[in-house]
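Shown here is one chain on its own, the form predicted on its own, set out as structure tokens.
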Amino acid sequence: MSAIQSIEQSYTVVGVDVSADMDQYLTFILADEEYGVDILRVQEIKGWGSVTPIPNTPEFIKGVINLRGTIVPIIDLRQRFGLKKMEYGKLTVVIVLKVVCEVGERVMGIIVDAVSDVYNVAEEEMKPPPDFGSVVSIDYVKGLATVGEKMVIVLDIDHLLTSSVYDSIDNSAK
């Protein structure tokens, strides 16, 4: 095997060997469950701070922040999922993500209970989400990853954070 083939098959990220057939996911906690998002979509992780509320938006849209000149909508993921509200604490963070939508790329933030870890997940460790029929919508679940002895729910952030969220933001700006 040549050196070029070897480089193409694996690369090192912060001292961790990652094979070409592996993806990395940043995981976070919401209501004692662990969720993951593609680490390549993560732009920044910020501690919880104040936001500027936007009138006439759904309750899960907490407002916007100015992040180095970019206006970033902030979504409370607990409320988006219909989970019980919680007071924001020392571990509460905003994960700033790059989201792909109909109009191109946008930057959005999600409020989560805490950041957990970064996992390397091989393709064979990612399973499709279970089919609950029309009773439960799993459109925003990309898959379930087995990491050690636990399951991580990997989210499709593009699907989760588009359509109704953007419509709400765009309509409130008019």
Given for the second form:
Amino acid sequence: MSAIQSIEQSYTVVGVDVSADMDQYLTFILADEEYGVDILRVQEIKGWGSVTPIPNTPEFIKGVINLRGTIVPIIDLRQRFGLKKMEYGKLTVVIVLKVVCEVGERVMGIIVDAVSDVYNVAEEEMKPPPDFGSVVSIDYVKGLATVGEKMVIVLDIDHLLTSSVYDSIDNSAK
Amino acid sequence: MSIDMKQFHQTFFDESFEGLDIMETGLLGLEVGAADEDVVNSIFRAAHSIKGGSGTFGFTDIASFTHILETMLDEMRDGTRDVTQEAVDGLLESVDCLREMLNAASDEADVDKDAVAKVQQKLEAILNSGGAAPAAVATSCVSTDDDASNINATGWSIRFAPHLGMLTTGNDPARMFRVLEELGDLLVVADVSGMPIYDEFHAEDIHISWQLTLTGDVSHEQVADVFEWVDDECDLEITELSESENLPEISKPDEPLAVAASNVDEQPKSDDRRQGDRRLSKSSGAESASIRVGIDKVDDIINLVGELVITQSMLGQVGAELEAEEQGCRDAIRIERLREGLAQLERNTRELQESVMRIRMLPISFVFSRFPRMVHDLSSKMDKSIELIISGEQTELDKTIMEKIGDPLVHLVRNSIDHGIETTQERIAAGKPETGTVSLNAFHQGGNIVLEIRDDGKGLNREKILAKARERGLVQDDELVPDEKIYDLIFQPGFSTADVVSDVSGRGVGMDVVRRNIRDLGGNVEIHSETGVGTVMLIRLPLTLAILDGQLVSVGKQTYVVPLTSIIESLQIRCDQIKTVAGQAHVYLLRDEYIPIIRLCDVFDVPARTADIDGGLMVVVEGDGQKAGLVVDDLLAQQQVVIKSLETNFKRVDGISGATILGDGTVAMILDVGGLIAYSKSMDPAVIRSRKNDNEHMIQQDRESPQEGNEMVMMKMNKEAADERNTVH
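What I would like now is the form predicted in complex with its partner chain, since the data block earlier showed the form predicted on its own; can you produce it?
Following is the full complex, with the preceding chain placed first.
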């Protein structure tokens, strides 16, 4: 399985310098692609557990969990992007993120295939996203970063997750 | 001293506003009859401390304004001025004015100087015109020209022995002596015999006592006034100085004996002896019974206790499981000890939760206290004679609810006065007592607090409301409308039957807002009215916003919480009682009432355990005046749940008022019954039907295979995932 492979690969990447004008990104795997989020927004990473569904919400909103007394909604990023659903297993990971929106700060979780690595990306290494006909709307992409041979899609999680909350259109068409 | 005075400002404002409330309440009490000495005194004291405080903090305009007020009150206190309606009204007006000034000062905004000057002039006019023959002026700031009867002695001998900790309450003997010095010739003799050795000396303790001799035309009261704030903090003897008594044979103490224990450094200077300089601290023994705490701190504790309750019930469940499993094994004794410990934990947690909740509870008098003033003003403005009766003001209510219920309540009371109570002539003509009565009552009823606003006015005009409703097309012309529906109409936005729009009410804005505010608090409002007899409005509110008594119900694999207050009854469904309307909507005939049936599994789109409704369970609920039967799979426990907002990290969801965490750590949704009924009505029947088919399909599959619903879903997912893998690779 590709997800596992990439995790194994990523574990071999060591010793990245942290310098002042570099941002750190946590990357994760979603349908063989590598996505990144600003590491300062990551509150914690936890395994997949049971959720309580919220009635009458799009299918990509899996429900809410109890995170030490806080009610945290969980979004399946595969379904959010209209990718095929995947069986939740031992490797399925929930990344709990701090999302900044107009009304303040929200805590939300995203379900991804697997967590990959932490990269330092200098600002100039970040390229604006071309209008690729991808499943991911360009609106939610902050930029593309090249790390070694790989390309990392850096997500604008504020925009992505805030729109997920208010978007009543069910994107999980498949 | 370079203390930033700003840090004390908030306390000063808080205390001043409290003082104003005291003054207002007192003044309203005054108008009924002659001056009650205690009441006048309490008003005076409040004014006095506002004046003192504002002087200390440099709000000179407030201080000088209060001074006039104080002067007037002092005359009333001495009995040299009659308590007239004019004076009371003037004082009330100045209380308002002071409130404005304090507000402005606290926001660091500018105050409307003209308005202040106007009130001030008015007050001065009253002061100069009325009452007193020899106008006695404010207490301690004037020492001469005061020939009121109680001034006689040539002087006073004062023994002043402060208690050890007096300085810590902000009282400074040196300042008091300075004030005394203004009154007459002052001789201060310090007794330092009580001083400990230097090593044991603590800078904030007073070990000195004083023998003061004050000669001059000074009243006992004036002297006592100086010590008013330290009454509880010292031993004080004030005796009249008889002619024969010799002054103590001690030379005049010129240097800092008097200030030995404090570090006040300057010598008294006559030109800065403004009375406002007296640093008067209100902290005396009686008030230390309560402390001021930020509401956020209390909320933090409440949240933590909520967590504790969840943890406790989680442990309780583990304990119970353990007990069931391990019966008869060798660890039985230890398990028994564990069980006892858990039981104790449960008890303590519950008590802790209750006490913490009580911190947030305040008596409703905080809200009710504003009404006497309002009724007083409105009745004189509208020339109606109205008596306000308040009862149950000690009923306690959550502070958050209290803050939000104030405005709706004001609106309703105003309506009662404006629309309900008739003018005096009308009342006499109708054979009613001349004075109308508005009563405010608060009481507990089954886990709710009920606020009742009752008036003996003309009642709601059923015909007029109906006519207006027909005019606006809210009601069909030939429609028969039950009373509740009519009264419900007045809560419609923009609905007003007032012939004349007054500045008090009648614009039709408000009642809808009132109802919305009350609903937002989880309450509801009911109206009962009888033409010519009066109107009763009942507001039902939850005691607190933080916890809720809930009935847990299960639908499929999900657990939901139904607020206990909205449940009327639960029953087993009999198939022959289900009727169909227009082929799709189901109603249930309960006794002689048709109740719409809401299948939670359809509305929330979760697979139910059984498609067969016959013999199932139905919870009859009521929300927003509408009844409905919720079909559920099972009734579980009744328990108190801690309400958590869904909106914090998500958004509002139709039919859901919040979420809670159950004993096993999972999340359960709390139903918003009113919202749920409205939502189920708005749902497209086609959607429901397709869901029903889906669910039935699922159940069908369930029956064919032994697996449970969720595994089935999982299997479907497996298949899809496999498909995907096939396509990807």
